[in-house]
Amino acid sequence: MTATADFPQQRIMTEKHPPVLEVEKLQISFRGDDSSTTVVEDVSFTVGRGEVVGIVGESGSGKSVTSYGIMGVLPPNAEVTASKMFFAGAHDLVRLPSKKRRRLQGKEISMVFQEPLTSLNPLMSVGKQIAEPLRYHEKLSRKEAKRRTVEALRSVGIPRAEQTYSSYPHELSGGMRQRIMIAIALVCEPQLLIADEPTTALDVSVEAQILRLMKKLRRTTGTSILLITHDLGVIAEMADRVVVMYAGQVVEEAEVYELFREPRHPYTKALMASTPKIEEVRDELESIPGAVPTPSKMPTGCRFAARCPKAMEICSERPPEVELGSGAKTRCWLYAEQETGS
């Protein structure tokens, strides 16, 4: 897929419903022996009911860490703070006791992790791993849980589902393991699905099948999806709104049509330009010079300034956050100047 993928003709409208997820000024740090390093800072966004919000950005932008913070699966040395991180308007995910959080995990909030081989238990059959949330959350009998598990295996395109039920992760291909992870996440029909690169290990035909499955889940159950991916084509096909992250911060947020039609932040423009398009013939792909700064050496001003072709002197001082029309957001001094008329 490329960024030229067609947009869906219809989107689920979510403005009349309260958001299923509200994140405001999220900060995530990791404690070391002598210091603490902040890797995610001042991240704010919402996910409406039945809405798909995409998060894009290079490796090291903080996308996965943000999702792990929401899911509550960061290691013990992580410190998570936020002005607000509410699920379904009632659960404060920052302060929620671990026992209550476990009732949500896998039932109301599920996640497809990026690395299926390390996320699956090598000592359990994949069938038992899919059935586990059904047994824990829905108190199903072994027989009924197995029936639902086999259905879930078929729904994600697993051939010979009954035989695969008894297989172990090492016996399956990378693509099969990824589909097992998706089946685990979807089996309880969660309110919020966090999908971290859900189609990375899949070929094009299986990727299309998984995206259709996610669309069907959204359509039939109203599940909201937080979709993390590097594939702008997947974003174009799936997302209603897009959050662009760079170096642990949100640098742009916009409705998906608006973002692809008129990206504002120089980083977003660079991502678009570096994406290959079927209709274009290039001698070489465009790339973004430099690299994402490390968390321990973040610049004091705009974090993209060192790689930005339009950087100004003020960019090294402090990064602005400018609200534009229709709820769009751009963290860039170019638009601050336009807003103030300077």
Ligand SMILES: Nc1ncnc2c1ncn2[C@@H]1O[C@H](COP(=O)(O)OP(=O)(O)OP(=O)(O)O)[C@@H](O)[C@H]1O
Second form
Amino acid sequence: MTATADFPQQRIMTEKHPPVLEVEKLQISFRGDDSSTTVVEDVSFTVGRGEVVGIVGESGSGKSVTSYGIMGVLPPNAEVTASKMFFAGAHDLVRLPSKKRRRLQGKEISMVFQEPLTSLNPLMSVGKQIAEPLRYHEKLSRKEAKRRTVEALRSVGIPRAEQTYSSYPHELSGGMRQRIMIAIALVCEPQLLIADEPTTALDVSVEAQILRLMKKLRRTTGTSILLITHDLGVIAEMADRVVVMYAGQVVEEAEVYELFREPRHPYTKALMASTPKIEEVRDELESIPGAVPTPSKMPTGCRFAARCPKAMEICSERPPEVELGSGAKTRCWLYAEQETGS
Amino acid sequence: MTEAIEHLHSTTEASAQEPLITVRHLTKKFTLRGPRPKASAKDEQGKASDQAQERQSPRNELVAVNNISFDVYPGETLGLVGESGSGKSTTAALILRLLEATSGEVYFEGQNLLELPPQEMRRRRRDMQMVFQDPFSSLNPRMRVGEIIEEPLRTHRTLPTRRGRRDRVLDLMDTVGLSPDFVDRFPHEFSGGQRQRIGIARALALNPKLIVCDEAVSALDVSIQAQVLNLLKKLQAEFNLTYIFIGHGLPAVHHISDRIAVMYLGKIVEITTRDSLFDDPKHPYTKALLDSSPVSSPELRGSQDELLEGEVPSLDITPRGCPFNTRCLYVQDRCRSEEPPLRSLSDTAQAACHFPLNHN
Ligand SMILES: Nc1ncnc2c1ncn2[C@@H]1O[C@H](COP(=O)(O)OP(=O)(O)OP(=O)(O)O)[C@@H](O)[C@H]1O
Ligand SMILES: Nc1ncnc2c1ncn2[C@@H]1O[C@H](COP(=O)(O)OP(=O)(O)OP(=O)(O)O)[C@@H](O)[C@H]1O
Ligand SMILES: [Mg+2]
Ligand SMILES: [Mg+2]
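Structure of the form predicted together with this ligand (previous: the form predicted on its own):
Below: every chain and molecule of the assembly, starting with the one above.
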């Protein structure tokens, strides 16, 4: 079977253009006083052009740290290594000198953080904050930058954009502030948008508006999106492909329909079974016994084994990352025999 | 209005029983200090600030809960949903009398709580407990777990001996699935789900009849949320507890509730059984709220079309007529002039709408 046969469109696209983001064996550690803890290990995935890749996992699984590593905004005590971390096939994000990185940030790659209030400058009007990257990256005149800013405010669904230009963050509601964050992130038409829990703090109504806005942007500008969330509903709504993280590792990756139809890794299955669904009436939800291991006490074998209903003896050894065809992968001994190769 | 309320009694399956709680015309107004916040930047559509439509409440006053009436039956879970600021937490606080109501009545087993002298109210409060969203900030960080759970037992002097209280604490920890080894630990040593269990154990200490869960699982990871929801259901079956469950995640509210009330701008716009709410919403706001919730599987993408546009109007300039008229897809002239009362539409459903969905 040729590669193009099972996934024609995507393969053709990626053959022509390199993916927007390629991450291979990313590892991130934090140096402490006398030791160092590794919180992200052996994380690999790619984001194709115009693709929405979702990263899902519970609190502490390393989603934010992974995205900060890509964005280059980790604190100084962080150590980042990767066998490969390329942006648009050309920029090595691990070794990028800081000057070049600044030129990428906010222009080619931009990020929406979870807390819009803490990441907006309270003393600057929101219009100026959107105009700033335009002045810096595109060297636009004040007037031209303002024109583009008002346009950006409109495109994210802000009414009376001209007036809102001179509003300060505290005068806006949470949903409006999150739209401003998205406007800042998108004003330079980046190739990649990293959105870390962009709707977690919002009402379902505002969440739906923001998700719809991101869908529209992808459709009209072709921006690729790396969407980080702990909510499988947001994944079901938005993602083309899904990366499931557990305790700092990727445990499963699959196309979104396939993942929901046939989750492979016992952790993914457990996550789905413990999520209540409106279409289903159940007496009891499945729950995962125990807790996520802490980074300092990571087991050497499978990190989920202690909580896994299918755990076997061999799970105390490091599980293989098994390729299952059609781009799906899982890090689990149960599938060790099924490797299709690629 | 009063007519509709009389219907409330005869409309649920549980109606053979007397309600545990009966809320009538409950209203809470807050007086705002300082200048009125600028509303102009907040409303999205521009419609709400159209002068012709506004009805300004008297200066610097905000009606957080506006003349609501409902019943809660023993052993059931009433879900309370609605966007941020719709008055859910205020309603809960009024029922428990943690806040004094501006007007209205709250009957608990037939007794009007709002008329009880403070001392009697304190005694009554044993029957009503609350579990909050943020398990960390609601637990005193300097107290050991055992002391936290024991505290209500001491304040209400239910068990005179230390030994008796200690046994009860260990018993409660066992009930909520906390190992007795943890009894002398501090809250920071626990995970979010464990802290929430501590909060639940404390709420159970005095054998309450009612527990109000205000966003009790909202901050938790799904797997831990599942544990806590399962625990709440188990305890309900075991002790015939009555819950008021406030949440913004619709799947969790769906999972745990028997009936659900939908709030908008301080009013109940629809109240009905869980299945009737999700399968056949009557109020356009309910429908839009359901459609706004993310789908549970990619196969269902695009099935939800009526997203809520715009944002909630500011509470101190609620629109004339139906409070939802500025965002409603089905708005008609009558909705802009006449406020629809909450009325019965079927055996189970009541909605405050002139033109309910699928209804003739
Ligand atoms: N600056 C830091 N120094 C040391 N450890 C850190 C630092 N930042 C994060 N960590 C640790 O890295 C791990 C992963 O954290 P991360 O914030 O990426 O999780 P997450 O998946 O984004 O979780 P959440 O859903 O809660 O946002 C956690 O164990 C966290 O405590
Ligand atoms: N002590 C107070 N003083 C003045 N206004 C108040 C006070 N408490 C609440 N409010 C206002 O009353 C309204 C209802 O608030 P409430 O907290 O009940 O909403 P909610 O539905 O619980 O929202 P959320 O989902 O955000 O918790 C809001 O506009 C709020 O700002
Ligand atoms: Mg995070
Ligand atoms: Mg609240």
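So that the term is clear: the rigid core is the largest set of C-alpha atoms that superpose within 1.5 Å between two forms. Numbering follows the first chain given and starts at 1. Not measured: the values here are computed from a predicted model.
With the core lined up, does the C-alpha of F86 move 2 Å or more between the two forms? After core superposition, the displacement of the F86 C-alpha between the two forms stays below 2 Å, so no.
Aligned on the rigid core, do the two forms place the Cα of V126 2 Å or more apart, comparing between the two forms? After core superposition, the displacement of the V126 C-alpha between the two forms reaches the 2 Å mark, so yes.
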